[in-house]
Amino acid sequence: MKDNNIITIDGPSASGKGSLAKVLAKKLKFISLDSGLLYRAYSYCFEKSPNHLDAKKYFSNLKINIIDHKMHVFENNIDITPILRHESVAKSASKLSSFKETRDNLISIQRNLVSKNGLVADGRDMGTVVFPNAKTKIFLIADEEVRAKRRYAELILNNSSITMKSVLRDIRDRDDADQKRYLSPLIPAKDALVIDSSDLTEEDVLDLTIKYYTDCTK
């Protein structure tokens, strides 16, 4: 059966997909699942006890808040999410999602931020692993090179250092990771809306995306 409460938002990395979760579960006052913060946190986890068992309990000693619809982490009431975000975090987790003891650590994590009030849920398998009952689903795509630019616009505000064309060559790297992955490989849903963002503002891309809630959800 179908459930109408959980909207998942798939996608390769920079395609906007944490964007749209994030106002689309403001605008209708559902909780964000940040899938890729969740297995940032683990990393973080991971590589202060690097073995997946000490690392599940390392983990389980955070706390995970929904602040303004958005999801922050906790260790000893201190919000280390702007640590999460570190460019060099974001490289170790994609690392480590390939592996099934990470997965399979945090699927049962995430399938119980479910709610009645309703679930957005945005990475790379929400669609076809992890929320598979959906009955709203969005992979959201966009060529390599906006999503370079978009990707660089955000990282050159803290690293004058970064140039675009490693950005690509990261963008590149993680696409032909996700996408050739044994476990949970990027791939649409078979019941997904593909948009390509390519040309599209997060307005228009916003507008698609609820348009497209309400004719399933009808």
The other form holds:
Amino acid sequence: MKDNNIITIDGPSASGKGSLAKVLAKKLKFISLDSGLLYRAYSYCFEKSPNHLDAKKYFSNLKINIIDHKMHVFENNIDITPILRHESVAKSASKLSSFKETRDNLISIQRNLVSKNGLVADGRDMGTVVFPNAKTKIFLIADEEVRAKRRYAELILNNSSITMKSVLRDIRDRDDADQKRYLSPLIPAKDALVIDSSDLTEEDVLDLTIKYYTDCTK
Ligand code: DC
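Having seen the form predicted alone, could you give me the form predicted together with 2'-deoxycytidine-5'-monophosphate (DC)?
To see the whole picture, the full complex is given below, headed by that same chain.
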């Protein structure tokens, strides 16, 4: 049976999934699941304990909290989310995400976040693999140049040596790896609404999503 209480938002990096998930969760008072952050946290654990069994154990000591409708990860009461946002962590998360052990170790953590309060889940395989029964599925895309500009604007705040060229290259590499991996590749679910946000504002995307959610759950 389809679940009215789950909204999935999948798409490539810097397509605006995270911002959409945050405003949507706030508006609907839903819990938000940033699955990419879990993959990043897993890759952080794997770096400390480079085999899946120990990485899983290490991961179990981390705490996940929702602050202002965004997921944060804590290690020994320290918020390590800013570390997990580094591009280097994104790259290793993308590599590790192609392994079955990684995906198996994270799937129940993601599904356990479902509650009757509702869930907005963003990532790459939310609508296809993790929550195939979600009633409302969005696949958010944008031109790679638009996404690179957005990502560059974020990264330049903390790293003045970053270049547009390197950001665009990283986005292309990650898209390629995420789309071509054998397990849970980045593809739209058959029943997803595809929204191209290249020429839309964040409000436009939110309005389209709310309208679609209302239609799906009528
Ligand atoms: O959304 P993000 O950039 O934080 O995700 C980091 C990496 O994690 C992404 O390149 C691939 C992986 N990932 C995944 O395989 N499946 C998900 N549902 C979410 C992220």
